[in-house]
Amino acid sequence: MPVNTHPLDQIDPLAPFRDQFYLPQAKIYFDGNSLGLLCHAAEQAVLDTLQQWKELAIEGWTLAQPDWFHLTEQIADQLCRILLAPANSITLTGSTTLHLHQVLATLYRRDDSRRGILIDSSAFPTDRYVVAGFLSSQGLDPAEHLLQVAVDNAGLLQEADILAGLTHGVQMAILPSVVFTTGQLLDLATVTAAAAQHDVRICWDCSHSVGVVPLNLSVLQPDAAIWCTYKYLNGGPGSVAGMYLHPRWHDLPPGLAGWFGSDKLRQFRMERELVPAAGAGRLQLGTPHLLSLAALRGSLQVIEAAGVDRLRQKSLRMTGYLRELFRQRLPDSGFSFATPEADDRRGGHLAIRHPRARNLSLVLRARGFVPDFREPDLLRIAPSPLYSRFADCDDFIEEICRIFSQSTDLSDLSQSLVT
């Protein structure tokens, strides 16, 4: 794999931080915006809980440094720190789509003039599911309360159809922070002040967001927003998902309900009735996923230690970089940008359209490059700010350019072409 030098590498301030990575052998990768990479500290993370399992056995829930019992706990605290969020107003039981049922059963209310649910109708299909299948639960047909607002010609979502969407008989909404496709970045603070005007209760999905778009939940206040950990956040394939609940909701009895949902104080007390943690706590559920925690605990100090401020100028450089070299460097080869140009429109991904995006991800994943493909026509390039360099950039279209090279057609993907 070729490596260039490049002088924003040189005077970059989280250079050092790729070295606390493991990176694929002979690859580039740019797919963190659907897993994020292995480092150092998440590994020793989970090694010493598994040692701690080794020694303590039982005893770890109440021995171990940190104790299991409180560790969901003190890696809220952690995200609350990253977030900006109020004190006790995250949490983490599961995975986003369980959040999703989880806030939708909490926030929901059974009011007949106002029963609608707006997604947009690019939403990542789980949002779509989770939805669909909580309106039938509740004896409502999808087909009428399953609404969404369209993307425009460009594929784009327009503040302005939201708040127009938010009028017709909605009463909560649950909508991208950045969208998974095109990498577009929604102006939050407006469409969460429009929807507190017409009394909706929003949860942002921020899967794409946090950890690399500074997300300051107490000056943002929405009702609630959901995000898995292994992309940005770097906790591991399936690691356990994040949830914010407003303060303003911290009374309100959990729509589901679980043991580990009860104030620590209590808990083994084994009551019959649920007596719920204070804040977000109380929408946790089932035993914590102790190895998943781990890791997600050890991922959380380095970013942390770099800095979401930070991650975003790189982020945003690295992105608007990608772009600058397709324009020079292929202007006539069918590429079109998906994501806004607009370093306020844009989270940390870029998107590209060609016809051939899917043999183009193939033949560059072949070739050592790891971008991300989806359907229709996207080609999703997400450098990471931890662990990609500029250099990485270059060479990244240097072989987009040696592939057009030898092929415009990118219909055959036979030997010849993929070596």
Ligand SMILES: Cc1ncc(COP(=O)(O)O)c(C=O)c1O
Contents of the next structure:
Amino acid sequence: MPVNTHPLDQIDPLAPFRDQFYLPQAKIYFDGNSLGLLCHAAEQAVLDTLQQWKELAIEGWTLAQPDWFHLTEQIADQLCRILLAPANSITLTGSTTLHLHQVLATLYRRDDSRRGILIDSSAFPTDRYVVAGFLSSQGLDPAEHLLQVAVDNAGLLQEADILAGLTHGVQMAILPSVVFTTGQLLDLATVTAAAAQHDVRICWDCSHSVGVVPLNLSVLQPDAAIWCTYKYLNGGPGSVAGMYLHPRWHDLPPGLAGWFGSDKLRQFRMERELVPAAGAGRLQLGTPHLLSLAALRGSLQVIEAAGVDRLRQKSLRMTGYLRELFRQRLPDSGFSFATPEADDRRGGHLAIRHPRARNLSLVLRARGFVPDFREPDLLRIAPSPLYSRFADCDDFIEEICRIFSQSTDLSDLSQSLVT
Ligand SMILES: Cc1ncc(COP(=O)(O)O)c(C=O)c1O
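With the form predicted alone already on screen, would you show the form predicted in complex with the ligand?
Every component of the complex follows; first up is the chain already shown.
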């Protein structure tokens, strides 16, 4: 393997973390915002859990180190440190989709004067489906009560439009911290404060920010937040998601109840009535997904060791560097940036539009480069600050230059790859 002499990699304080990851063979992986890679700590934590299962069987619930019965709480503590959230305000129980159902079922009020739930027109499909499904379950017509803030002509959300949307018959808002398509980072503080002012309960979908954009939940104080853990947190395919509930709501009964939401000291009394845990733990449902939690426990140790502030700095540097390379090396190739340029307006990935983005992504993948494609024309490029290198950015752009020098419309190159 050639020695990496890229000057930016040589002064990168996070460079040593790369050795802790399994890198797909002969691939430059820029898809960490879809599925982060496996690190040694996550692998070891899963192997340890398998060993405990082998040796301890049912006793693992109490005798494993750490014991399985409190593993969710232990990982929730790790997440509280990473997200600077108050103790007991985070829990994990299912997918992000399920967590959104739980947040709505817990925080939505019967209020005939304000039934609306606000989302954005670019919302991730599951968020839209959950809100529509939830409204229907309440006997409300989504066509009337699912309200949307539209994106502007550049495909971006304007905070002024969100603020205007918070007032008319809206009682809850479900919005993305970072938009999954464009990578736009919203002004979370302004929107959260405005929601509080209008008595609108706000839940941020932080799937594209946790682990790459610092979030200080103790300062931000939204009503709730949900996020995937298999993206920048590298928890593994389908890993158990995270969920935050503001302490002001810790007295509410869980909208969806389950026995793992019990006060831990009483759970095995098997009482007829649920006695909920004191904090966000009351939103847990059933028996935790132990193997999935184990991987997450390991991967979060790496995130804590690197520190989200340092991850953010490197992520911004890498995506800024890629942007500059696109500008300098591919000025007339039909690319336009979907992601805003300012650092405080963008998350962890760089989104680029191109009429041939589909073909380009097919050809890139066939040549060992893994970006992500979203219909109809979006290439999402997510270098991970834990395992990607500036040299990878150079190679990626070099390959795109090569592809365009071989073919301008790319259909000939990609045709043989389409199945
Ligand atoms: C913004 C956003 N929300 C929600 C989800 C879905 O989460 P899950 O399938 O884990 O429920 C995703 C998945 O990529 C996402 O990007």
